[in-house]
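What follows is one chain in structure tokens, specifically the form predicted alone.
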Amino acid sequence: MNVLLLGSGGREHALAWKMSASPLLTRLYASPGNPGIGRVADLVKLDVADHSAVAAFCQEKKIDLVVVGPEGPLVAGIADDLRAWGFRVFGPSKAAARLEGSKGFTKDLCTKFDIPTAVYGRFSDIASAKAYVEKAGAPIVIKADGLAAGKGVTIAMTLDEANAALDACFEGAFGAAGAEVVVEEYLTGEEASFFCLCDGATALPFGTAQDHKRVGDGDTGPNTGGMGAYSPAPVMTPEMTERTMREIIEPTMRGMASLGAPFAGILFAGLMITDQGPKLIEYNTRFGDPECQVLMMRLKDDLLVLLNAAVDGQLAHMSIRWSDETALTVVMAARGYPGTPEKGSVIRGLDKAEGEGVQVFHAGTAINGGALVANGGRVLNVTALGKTVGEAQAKAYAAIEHIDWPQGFYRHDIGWRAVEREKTGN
């Protein structure tokens, strides 16, 4: 098979990487890529705003599967346009794609089909917001709408800080997404990953994460698209498991078929594990980043074999294998973000990094004179296996020790909770 992977984060190496293994690969190609993904496959530029550009490659390369790796391409409708050149393409339509380009459509659909989620309302004036989050009261959750790289999000633990969230989005802060908002109750619990790969009618659980928000040491510090991840999350029992599937993903497929939009691709619920139970937070409609380096760490099955059934319509036949292992990733982050980044220092010692279970994606590099440099916010993930929680996170941070990169950070207590439950037995 010839394959067409879109993207250039972690989240797309750990994809390129795992596609690449697969007896089914005859050639991998990545727009735009970078250099992690570069070492696995052929990267091409193309302009994946520009779909009949995108189509004409697929139609010169004899592109077999089109595999979309981030939120953007889907919600702006890639996916059904290429399949209505005739390929075949792994990622939701454009219609699905509103679970994650639409908080509002998410939350809206919740209520229609009973689905459990927080208490919410949707604003499109500033006034009526701040009239709704002073009845409510802190703390109090404030969403952007739409895409927002996954820093639109708002934990408000006072009444200010949710008013001055408001003023963000109204204001411009995130553009066109902070254009209607979704004010939510603050939920309490703990946070969990739930992944379905899907076909449209069969939704077939595809591994659990927990990933680590906030940018600083003990969950400090401002939401980021994510500063590590570690799988399987320990709160996501068989029980818990099975309950979220009954609860949230099965109404969830029900509904979006009702509405004419059946869902194909994965399926990635944010859920909050409350004394009532699981409920959801969001859904996104894409592998998550850096979940997705954990998990296909983990996988055992071919991808592409899983890919191809979720295209094909074939779930229902099929069943997914995992290592007992546990996966910890650490992202490395270049100094600034998730403000803006400082770019182009060198990073040296990857090499040195890797080894027996342990895997550095590239997240935002680039190649300068020869040299690998930062270009972006997140820049490595640095992914270890281990039998527990523990001997990973002790991997992971024994490979960053290796990496020469003095303007770079990351956390230190990646997997602290999944540890705890380790050394306590609880």
The other form holds:
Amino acid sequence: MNVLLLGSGGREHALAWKMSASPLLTRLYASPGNPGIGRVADLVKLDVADHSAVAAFCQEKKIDLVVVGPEGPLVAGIADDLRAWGFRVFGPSKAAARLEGSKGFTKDLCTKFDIPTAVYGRFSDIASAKAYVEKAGAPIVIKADGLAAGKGVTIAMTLDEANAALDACFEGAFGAAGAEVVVEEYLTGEEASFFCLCDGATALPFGTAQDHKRVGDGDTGPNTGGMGAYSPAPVMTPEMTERTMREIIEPTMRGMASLGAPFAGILFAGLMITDQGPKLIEYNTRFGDPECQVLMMRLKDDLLVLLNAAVDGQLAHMSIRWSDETALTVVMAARGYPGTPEKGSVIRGLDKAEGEGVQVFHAGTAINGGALVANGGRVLNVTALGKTVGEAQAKAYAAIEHIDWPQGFYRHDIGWRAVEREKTGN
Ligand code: AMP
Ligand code: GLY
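Switch from the form predicted alone to the form predicted in complex with adenosine monophosphate (AMP) and give that structure.
Below is the whole assembly, all chains and molecules, this chain first.
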């Protein structure tokens, strides 16, 4: 089959790498892709906001499946439009993508269907938001309702910080995404990412991961899109997975269907594992980046078979096999990230870094004058499989030693929590 993959990050490189191993694949196109994706796909330049142009391309190239990587096009309704033109799309409808596109929508769904989450209020005027914050007290969490590229959440440890975050939102720091805010209880516990492959009716667990959001070693410095991840997440024991399915995922699937917006695609639940059990922090309606990279390393089955089954409503008949090994990815970022990254520095040595059980996924790279250069904040994802988290970590960092890129930086402690656990046995 001919497949079109939309997106350009490390997530999409991992998806392209895995799909390219499928005997079902005839031709893979990616738009816009990146040089790593270009090793396994034909790169094409489409305006993803122009849904009819994407449809025309699908017509011309006889595309059998469109796989949408990032959330933006999904929230804008690309899956609906392409389906209306008769194309098969992996990714939720616009109505189902509200699970990511509106935090308030998801919170109200939790209330309606009794899904455990932080206590919250939804506000579209600053005076009532500030009154709620005053009454609830700090610490408290302020969230812009809409898509804000991961920057719309403030964990306010004091009332002053909370009020400043509300001022910023209502003064337009996040544009239309901040015209409404969610104010919610600060949860404590260990975070985990939980993925399900969904076909509108059935949700199949699709792996777990833990991400490292802060830019610096020891979880210090500003938040990022993710500086590294590993899978599986040890905190997601079989019991915790079963509770998450029963208390969070299944009511969400039933709830969305009852609202006329059945969810098909990847449902990515950000969880806080609290003393009382799993609570939903947020939903994303696509794979995580860099979580996808570690999931793809561990997936034993044919990704295209699974994506097809999700599109065709056939997941009730499927099971998914995973490697028992741990996968760990270290993000190499360009100096300046998560602020303004320096672009254009030359990267060498990637061929020496890759080997048995080690893949280097490209995120923000480009080719300039024949050389591979940095072209974004997060640039490379050095990803390794190991029998233990410690082994996967050692392999990933050993691979980084081969990469010659003085202008890049990375965290030196990805997986630390799980490595500690392995050492202490709990
Ligand atoms: P989100 O964009 O909603 O994933 O939020 C970004 C990060 O903020 C999460 O990964 C958590 O680390 C943190 N966070 C969000 N909501 C809460 C909450 N209610 N309590 C504690 N931490 C939170
Ligand atoms: N790594 C977090 C995300 O993809 O949203």
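Treat the numbers as computed from the prediction; the structure is a model and nothing was measured. Numbering follows the first chain given and starts at 1. By rigid core we mean the largest C-alpha set that fits within 1.5 Å across both forms.
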_Superposed on the rigid core, does the Cα of A173 end up 2 angstroms or more away between these two forms?_
yes
*Core-superposed C-alpha of E247 shifting 2 Å or more between these two forms*: no
*Is there a C-alpha shift of 2 Å or more at T158 between these two forms once the rigid core is superposed?*
yes
